[in-house]
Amino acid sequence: MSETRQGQERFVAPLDETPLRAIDAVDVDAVPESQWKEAWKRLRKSPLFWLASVIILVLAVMVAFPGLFTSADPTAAKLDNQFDPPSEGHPFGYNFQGADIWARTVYGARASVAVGVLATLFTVLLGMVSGAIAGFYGGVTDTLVSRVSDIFFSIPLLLACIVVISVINNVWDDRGFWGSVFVVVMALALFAWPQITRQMRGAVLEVKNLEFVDAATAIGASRLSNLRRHIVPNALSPVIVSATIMLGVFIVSESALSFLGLGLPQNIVSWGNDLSDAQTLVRSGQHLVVMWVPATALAITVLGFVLLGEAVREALDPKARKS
């Protein structure tokens, strides 16, 4: 043994002066917290979280309770208001039709709004469950699937829209609100499901070999019962995470089609229909308030759901936020 030379001396105290403290004592009997309570608690910190929060709330109040913003009728329309300055109880004035302003805003929140959410839950719905399938059983059931998603994820989403609204518009062409929301949520969700299955398939194949689902094999558990109950809720992060942008997305495409003029009804108040109407005053440059009002509230409530898509992502994969 060597010899331990001035200055190289080691000291270790003995074991009753340095007990373990409670703080580093863990509890083996606690049940492990699930993926999602962790990804709650990472959410609660985030400044992100909060904002898009406030927004989408505000926006689900405006949508279900537009009178608690506007008094006003946004369908009366008196040609002696047309372009009249803001006034008391109409804060941005009228458009060249004589009609509030503000009011067609709060209003038009809801047809958007309603075209997005709607779209959004038909194209995950679709999205996974052909994901889900394509990724468990692999196989020429996987070929199939990845080959049809392929196709139609090579069409344009707005092209392939205006199409199918403009087909649909020559045999029906009074549908009321409920049925020309219907077309476009259609349209939108039948070309947009290939991003949601590619997803889902990706994270099946990644999710269906990892040891927990053999366990559950091991115990008796059926190919089928695994799929739903194991693989497919730790396979969603990824799915949520694109949803909540999509249906931001979803909202923009809804303006974009009306503003062409191949979206909702011009009888049905939008915010894709106000932009539309504007477009002559943009050109003229007077007038502006009549566009940049409903502009607006459509970018600030696409930010919001971004806003909210970012901070899931951070929340379900740490990397992620620390890249």
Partner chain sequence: MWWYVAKRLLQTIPVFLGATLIIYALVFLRPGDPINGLIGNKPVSPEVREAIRDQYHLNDTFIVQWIYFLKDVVTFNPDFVGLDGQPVFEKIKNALPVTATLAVMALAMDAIIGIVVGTIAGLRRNGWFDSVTLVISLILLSIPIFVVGFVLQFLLGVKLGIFPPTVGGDWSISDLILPAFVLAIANIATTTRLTRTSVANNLSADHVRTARAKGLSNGLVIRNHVLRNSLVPVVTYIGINLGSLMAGAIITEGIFNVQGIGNLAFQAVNRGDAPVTVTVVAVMVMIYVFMSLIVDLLYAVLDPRIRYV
Second form
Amino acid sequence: MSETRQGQERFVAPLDETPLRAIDAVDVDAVPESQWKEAWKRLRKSPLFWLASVIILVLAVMVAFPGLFTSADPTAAKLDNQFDPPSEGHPFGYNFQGADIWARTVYGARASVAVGVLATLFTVLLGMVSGAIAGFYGGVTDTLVSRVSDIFFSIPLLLACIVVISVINNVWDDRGFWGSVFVVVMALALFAWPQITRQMRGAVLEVKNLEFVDAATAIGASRLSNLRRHIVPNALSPVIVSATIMLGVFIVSESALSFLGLGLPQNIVSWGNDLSDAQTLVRSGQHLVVMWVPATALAITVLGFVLLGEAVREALDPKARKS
Amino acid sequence: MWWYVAKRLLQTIPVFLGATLIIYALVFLRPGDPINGLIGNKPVSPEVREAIRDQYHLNDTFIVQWIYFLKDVVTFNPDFVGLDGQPVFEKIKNALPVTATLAVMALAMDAIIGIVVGTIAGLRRNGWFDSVTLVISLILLSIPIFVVGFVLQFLLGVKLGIFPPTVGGDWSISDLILPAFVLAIANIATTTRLTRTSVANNLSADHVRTARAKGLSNGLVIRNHVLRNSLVPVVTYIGINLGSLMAGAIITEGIFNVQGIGNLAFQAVNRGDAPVTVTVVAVMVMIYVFMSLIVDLLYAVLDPRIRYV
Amino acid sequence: MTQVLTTTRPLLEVKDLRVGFRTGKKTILTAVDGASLSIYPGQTIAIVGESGSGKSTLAHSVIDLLPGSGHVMGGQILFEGHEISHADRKAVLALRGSSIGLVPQDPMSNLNPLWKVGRQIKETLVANGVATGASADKRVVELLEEAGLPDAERRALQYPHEFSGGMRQRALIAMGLAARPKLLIADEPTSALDVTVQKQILDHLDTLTDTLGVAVMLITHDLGLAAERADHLVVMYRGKIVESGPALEILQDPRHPYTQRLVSKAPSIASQRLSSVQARAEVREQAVQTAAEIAEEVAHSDAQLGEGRNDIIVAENLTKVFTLRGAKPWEKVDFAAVDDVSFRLRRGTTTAIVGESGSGKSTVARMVLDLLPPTSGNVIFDGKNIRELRSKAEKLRLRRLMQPVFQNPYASLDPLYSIYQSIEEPLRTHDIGTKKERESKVRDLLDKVSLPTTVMSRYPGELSGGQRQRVAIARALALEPEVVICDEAVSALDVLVQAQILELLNDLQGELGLSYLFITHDLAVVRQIADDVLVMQNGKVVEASTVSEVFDNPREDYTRKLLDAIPGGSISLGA
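Next up, the form predicted in complex with its partner chain, please; the one we just looked at was the form predicted alone.
Expanding to the full complex; the earlier chain stays at the top.
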């Protein structure tokens, strides 16, 4: 005798309420979406991303066509104009040398952006290659790369750049705009790459043991083609996030170096130099506009890249990617 | 565990050698006769010049000079002088305490503010506090440290007179509060973000749900199962930063006129004083290396899963 | 005779419960839709369903532990007659632990890694006011002993990472029962464990809850296990309860089409044996015939491609020793993951390697695939020692003839490659055909694994686990291999999907004359697909024989233990 208690009687749901589906049916109407496309979709919904895009877009135009923003010449300095108040076409007035503050800020974007972009490019290139090699080949190669990167990582970035640039200043004096940018870029990249190396190495170590890499090997793909086709692309997202944020950090670093008198040479129009010039004025608390304008421009620029990095991080977050 | 410490200490040797070699080589490449700075404009006979060159081993090959340098550094040779004729370690001994105090104070501010604010933001993810914190920390990350430094120096130091605007040679801990805060700002922003993410991730961990199922109150769950677990990565980040804080002090020390290691390094670089420059870098590298060792050991204390191998 | 008893009040009553998750600003996903059930004091009921059926959501809503945006949208949850679905925080806290306990699913992630195990149990005692201080410490040891953990006093002072999976689950059971709840919710308590451990733990849990008179709500995907452990079954499908009633009655006479499907496909249920053995024999016969034809053709036409031997893979004394680092830098510990394993795979048949985690079965697969060099021993593929292949062309040829399908459907396809790219990759690597020919080949292959060609442009992230495994199979078949090595290829899948993939593999074998080396931990699956079987334990072969021999007449204790542990194996349906 089987006993049944109240609430536990045999129950069968009517089929029309609980229709059966084919086992593991494919949703034929779904739209194909690659991971990147999916990330882009999430990115598009992020207000941070749009704010960052606007900032970066304006910045890009400023770098490419500074003439659109000001008609004044940033290098024209007449002492007669020293600290003249704002006037038509000169929205923020003049600085200590009698140059137009706004014009200098507009034209200064070029140097900061050039340093930021190029330094990031070199750092990421160096870090990605070394990190991928270390993680993928392991063993002695890994030890070697890791130890060398430890050495460069152990020297504080700013201190190292000061030494490098002060040495080069003595060797290569008159190096023009691109020469000066090149020196700052190299100094930054030379001591910043280990950060990317570590990240890339970790990501490669994680990806290289996944089954799809074994599957590709079993197909007969060579190790190198595995690295190129499967491992590196899948290890990329953390590096992309870092690179975006790094761009902002490098722009700040350049201004810090200029502040110490070791960034771009004085004759180059840059935010760092303007800020450096402004420091004596700030101490006396007068003519603060000389500092505010380039400082705000710099901060907004860096904010643009930091925001972009933050938005990209969220868009690429594997936890947000429901599978 | 001692094997692990021994192994890590052994690993520091190549890092130390490599880092000093790189900086030494860079400074060595600098053209001009380094002793010009030492003797200034005084006319000097070739014999005296030669004697000084000998004293500084300047006639030896690069590698030999480097080895002499290493010997002096490793033995803390009190007669080891910079190109201005002043003993190097004497200078470092005078400059290190103020920078170390500055960095440790910055570290403490970073830890306290970053963890407290980050935890609150993480516990109320996507609430108003979280959003405000996000905006403030992103803005703080974007403003150059010297701009913040000048502004705070001007406002709090000059205008309101709450803090002394400059520190100078005779310093006390209270003088360093403002410089330490300025130094810590960027790190506070990062620590806050990191803590926030870590807390938020831990809140949805399986073992936290199990703790709730056991009947623990919300406060207990957070104290025992969310906070400590979240702090493990944060502590690592904070600890490893002592080195970079000391280097970052170059700028802060410049703004507030602190006679510390950063100032010392900056002047030495400008003077082309190889012995002082490289020694300062060596000290920084050692501090970094030891801090990372301590952080690793601390990590193992906080997380019993870590084995020393 | 069925007779309705009304004497006792149910401990837990769920009435027309609806639970939803907010997925957008206005969209709500209904995870549980109108579920009703009752549990009486001391009774064990089981909720059965596949992943996404809403069974865990239902359980979690009872103790108000729904994740994220989950919330009760309607209906009632009555515990001892009191409505608790909208109770305040304090009332819920009072229920948790002391009235309703939880044994969670994954023992690896459910203990806090930073606290000693004993302390985590003590917390439960203190929070529920059962004991404090030294008496609580004493109680913790008793509870751990009660949960079947030997050497409990020492174990209580250890950290979770020093425990094996089974031991952790015992600790979690001790924790769930610490405050002597009246109802224990066991959410797939053993699905992450090896079968033998699973059986031990469930047996122990049974005895314990019986002695203590605790009611159990067992959540499981395994119908056999459910029927064996519970007297009342609730079957869930897509958020709804489709059938419920006495366990045996449902197994013998499933009325809802979904339950019928489940009963007929569940690999663990005894009635499967006859039909599957018979079906298997047919498949094998056909496959051997096809394989022989292919081999014949190959041997005559082009000696380069193979010799058409009967034993397509012979493994001779395979051994793999890993060297692990010891506590001191100079100390090295040798660990034999695979120890002297030999077997042969006959053309057109399937050899299964069965073992629990750590038995070395996957290491064998990797060595056979030439992904890992053996420490000693040889793999002979169709008469050729694969380690002696020197030229690149020969190595590539071996790759063509032997293809893997791996376990984890989430990791076996490159997430950045479209399905088309994934399946085309082997063809491209071997420079087969023009772009157009490759495309039509990919279409053929998708057709073979019963996937519509519309999936070609999609990405792995958009497909289900079973669909991804189909893609993986299509990729493996692209090079027209003779041997496919399936490393736990179906173990991560839901029962019905698993059965479907096994059928597909069987069909393909008959059609293409494939030979399979099938690595699995699940003996029930072996019966459906394999001809010969190798039982491995701790790197060694314990027993090797034909499938029917092993099932009907196991010679070794370990094999018997494995067979006994198949959930539901003991149930006789009398049909």
